[in-house]
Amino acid sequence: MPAPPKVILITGASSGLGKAIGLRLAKAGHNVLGTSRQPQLGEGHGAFPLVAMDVTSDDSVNAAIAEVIQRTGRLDVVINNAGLGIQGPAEDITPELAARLLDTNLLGAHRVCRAALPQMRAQGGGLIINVTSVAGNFGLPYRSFYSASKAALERYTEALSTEVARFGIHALTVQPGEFNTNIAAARLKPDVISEANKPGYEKAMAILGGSMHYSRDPDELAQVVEKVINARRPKATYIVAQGVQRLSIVLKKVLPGRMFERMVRKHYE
């Protein structure tokens, strides 16, 4: 039986996966609010309102959460979807560029959780869904800090889940594979790719750019999120990937480490 309508906040909901999740949940009758750094530039879907939020700013996050609670009186579900991609040889990623990514992908989710948890505690329960990635299961070449940020968010959520369970709050992760969104166009990149790393980097990016996984409909992920919200006892992690991506997660667990690395290198050669 579907869960009763809930107040749901989705970060990074003006486009891509966040928008797809919001559209499906709004259609199901939930009170959905999305966030965007520039809500006035949203894609005009009109199915749910957008609230201004910059997840890299404490003040912005706190103000947005306060606005949602003021509008609705509660906050049942938070979906931390806002995030950045990054590409480039690890050697060429400056600490400043890496910090920018981590500030969004890891600390951004943390800021939202910190702001939402007091309300969830006061109302006796809630659900936090942190959108990570299958990339958090292994280090993808030339996307080292993306893998690192998603792996960190996985471990953060695992710890948070134990801490908040006694308040009736569930925290979990959803790991999407590649979907048809604009994340590739918006990836952070170093200003300069070193000559030594350029051949391997360019070949890997050509392979990645031609990936068939990018054709998958974001609504596939939205359907899974809807099931999670309806679940009485949600799992700790939901993997939303097919083919070689899902298989790679299994192989990472069962193969010797160096053998798995050789398999990854062969894929990008």
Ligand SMILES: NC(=O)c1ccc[n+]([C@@H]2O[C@H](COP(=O)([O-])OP(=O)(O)OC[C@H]3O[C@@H](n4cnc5c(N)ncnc54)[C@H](OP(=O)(O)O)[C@@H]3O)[C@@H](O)[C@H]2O)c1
The other form holds:
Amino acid sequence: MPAPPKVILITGASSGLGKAIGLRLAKAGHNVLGTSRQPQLGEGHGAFPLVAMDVTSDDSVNAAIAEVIQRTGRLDVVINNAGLGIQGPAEDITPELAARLLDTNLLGAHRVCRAALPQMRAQGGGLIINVTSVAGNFGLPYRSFYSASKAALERYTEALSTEVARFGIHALTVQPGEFNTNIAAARLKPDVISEANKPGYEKAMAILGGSMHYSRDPDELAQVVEKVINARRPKATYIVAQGVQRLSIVLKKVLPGRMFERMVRKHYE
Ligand SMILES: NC(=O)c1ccc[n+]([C@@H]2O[C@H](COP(=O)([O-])OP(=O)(O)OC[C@H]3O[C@@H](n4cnc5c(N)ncnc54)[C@H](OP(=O)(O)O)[C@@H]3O)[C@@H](O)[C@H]2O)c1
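Now show me the form predicted in complex with the ligand, since the one above was the form predicted alone.
Zooming out: every chain and molecule, the one shown earlier first.
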């Protein structure tokens, strides 16, 4: 028997993974609402409505969650997908730039959880899916704060899950590998790259740019999210990656720290 439709809110659903997840879940018959900072620009796809939300603003997040509840009367699933990339030598990333990234990737998800939890608790249950990244399992060169933000969101989710289980609420993470989206275009970058760091940075970025060509169809990730939503007892973490990305997670667990680090360095040299 098909699962009954759910009210599902997806942050950052104007493009990329969020849009693919929304399209798939709407097609499956769920009541999907997405968010965007500029909802009027993304309305073209027509499959589900977009509500205005900037995850870096408490007021904006609270207003969007209130609007969803007012429109639908409930909130069963929240998918914290809105996020940004960042690139640059760690030495050149100013604390202000790093704070912008963390404000979106970590505190953004936290703001949405805070706003959604009272409704889920009142309903006696709910599901929170935080989209992290395979990059949160290790420190990737020249993407220090991206790895840091996603690692932090992993640990945040783990802690939250232990607190909300008593209310019948599941919290979990989905870790994507590389998917074909707009993420590279919107990556934050420092204004100045120091001369000493330029050669290593440029080489690593050329390798990263090359690997993105082989990145995968966002609908593959959406299919996994659909399974998670239908699972009776969802796992704590879902890794949606193939090949070297998936292998790296295993190697990180079993290899001595410096040996793993050498392997990463060699890949980007
Ligand atoms: N693509 C990959 O290979 C990959 C790999 C691992 C993890 N991820 C993660 O997957 C998530 C989605 O990324 P994507 O690849 O689909 O990138 P994308 O196409 O650039 O989409 C990012 C989304 O985040 C939203 N967003 C950004 N800043 C926001 C803010 N301050 N408030 C509200 N929404 C904001 C954007 O919405 P608006 O601009 O319309 O507001 C956009 O819809 C991110 O968390 C990313 O870190 C992606």
